[in-house]
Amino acid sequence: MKPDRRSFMKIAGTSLGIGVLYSAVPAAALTGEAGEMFSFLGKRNGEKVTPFSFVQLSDAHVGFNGPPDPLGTKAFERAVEMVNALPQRPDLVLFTGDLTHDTEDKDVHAQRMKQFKEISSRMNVPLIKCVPGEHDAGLDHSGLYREFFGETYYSFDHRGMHFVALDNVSQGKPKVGAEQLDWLKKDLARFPKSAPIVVFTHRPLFDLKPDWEWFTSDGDEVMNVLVPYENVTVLYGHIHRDDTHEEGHVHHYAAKSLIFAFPDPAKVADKKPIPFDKDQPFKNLGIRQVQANAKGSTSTSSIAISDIELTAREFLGINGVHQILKDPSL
């Protein structure tokens, strides 16, 4: 039986304290139909996808200290501890922007970038990949960021999956720009439409809440490049809360912040951070648990998402990896 390509696995989040753990493996066993899916992917894409996991972290804002969060880097450091405590070591960590908090003092900003690198280097993972947020790159058009972290947009392949880092902040406004769009088209041109692609960026590539600066001005142009591909996942930060959005074959996931949270814009009028709670210092910086094909789910992909608050106590119930498949009925 030839697998329906709509049944390929979709990169999916599972609970991992602060941040999200992603698993590149279908929920079914790697034999039978799932094994055929991987073989089909390998034949179509030139490289067989092999199982692996990775972590997305976002918005550490190293250097920020004060209301609404007086804890500085404590949540970031706790996330590092949790990554290192995973029973299965992730292959890589993707950090989706605002690594640091901006300042017009270049020396201070440089020190914050050094501090970010020192803390992140404690993670026992083979590879850490970053994209800038506006706090990292907006004031100097990514000049200092590139000194510490290299190019702001790039791509790489890992175990049969193509990763694309997009920069939608370095122009000092929420924009990708014509040069990067041209690069993206050329980068993806060598892949068949069935290739599994992960895009990671800082701002959302769709108009989530434009009056809160939750958008990318030329996001529609980026989406026009991505939409023809059948297995695309976009990971982003910036909004300091989780969010799931589907647009055609493209699935968008936001990770929570490592510093403070913003409220649901559907429930409040003003963009004000959620106040710090000294009794629950990591409140709203918690766990996202995703389950596929959950009964009673109203999602078109049959996905149920549960948030589990991160606490100062031991982290319970977070072991294991939940995989997600596209609904074959889509």
Contents of the next structure:
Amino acid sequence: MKPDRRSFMKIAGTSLGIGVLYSAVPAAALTGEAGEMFSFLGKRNGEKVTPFSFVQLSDAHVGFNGPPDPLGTKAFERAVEMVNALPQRPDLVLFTGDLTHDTEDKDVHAQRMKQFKEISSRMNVPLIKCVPGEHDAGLDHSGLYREFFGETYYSFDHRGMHFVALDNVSQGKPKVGAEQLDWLKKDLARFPKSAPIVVFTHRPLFDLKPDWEWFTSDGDEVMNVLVPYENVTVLYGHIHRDDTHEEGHVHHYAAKSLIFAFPDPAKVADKKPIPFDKDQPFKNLGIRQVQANAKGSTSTSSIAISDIELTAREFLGINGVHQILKDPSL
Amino acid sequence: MKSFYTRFLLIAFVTAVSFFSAGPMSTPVNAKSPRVVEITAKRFGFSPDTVTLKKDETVVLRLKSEDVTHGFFLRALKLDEDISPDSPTDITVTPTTAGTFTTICDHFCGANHGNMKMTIVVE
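Starting from the form predicted on its own above, please write out the structure of the form predicted in complex with the partner chain.
Let's see the whole complex now, leading with the same chain.
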């Protein structure tokens, strides 16, 4: 199967529920013509894209205690075990918000943040990056969050990919805001339009279900900044369920939560968590392993844990590189 | 008898003045002052939880909070306001489309914020 020509990065796999395992640039894509293009892109971007994998986890809500999930942090801890059991260690873990559940008691909230850091530190990965959710940062405009996790929006490069953390919760509203938009424009300005960019944030940047607060009010403005870039993938959480959305050439992917699941808004009127099933405590959170490999065929994952779902998604495609080759002005 | 006629004429005069003044005075006031609908936000709901408006009628939604800052978001009517506990927020709206719309609090206000909503019916 030829690499996808429409986008440099395309997520080809499906479903892991408690988190998502991404494989960036499968090794097969580095050979032959594609390999030469990746080398060219590496020179352009300053760092060659080389194969690696990363995991997205979301919505642990440490401190939550309620009927939809009386097991508290069990699913989160199981996910940590699962990440550690992966046959190939991921380079990094992206956590897309709601690390903790909110409380007005600052000391209690601080304790929850400590607990989150303790559990996540058990993961045998070199790098963990987070963005806040509204339950972490909505009540105090991310004051406590920043004490524990640092800035709420930032960017970094990893193996030729540019990662952008966006904060759409700290103003109390589902909003990014003018200051962060300006920062985003400046941050991206130094990259060629073909650079592979992964944006991770908490809320969807499009109107997924406004009545359920599944949107970002200035998401269109964010997308206007991102759309000129040809290889953008947006990862988010918040909705406690899988979702994929394609708008233009930008792909948006949601990860399931580590605490409880929400139903499909197209099928139910009320936003109520799916009830806890004591016989299947991790149902809708985790694991039903499905993995599509780079050639599009479905194969069995080697992940040993059987009760938590891990979604494997793979990036491939080289069109962005083609465009660089065709346009000498870049 | 004289006092009877005097009293009769006086009552008739007052009645007539009252009747005619009510119309001309009240009509322009109503035309210039939209109906005010008060909505109060309090963790984690709105009161009343349903408001009925008339299509093409301009109304003022007077939003109040009894505790913390809340939001008032309705994409269909392009409403996105904060409701401060310090002072009311007035929004003038003229709905042009009939229907039933869900309005949510979109300013995070606590654990059950995600289900804080009300209904606006436009007839």
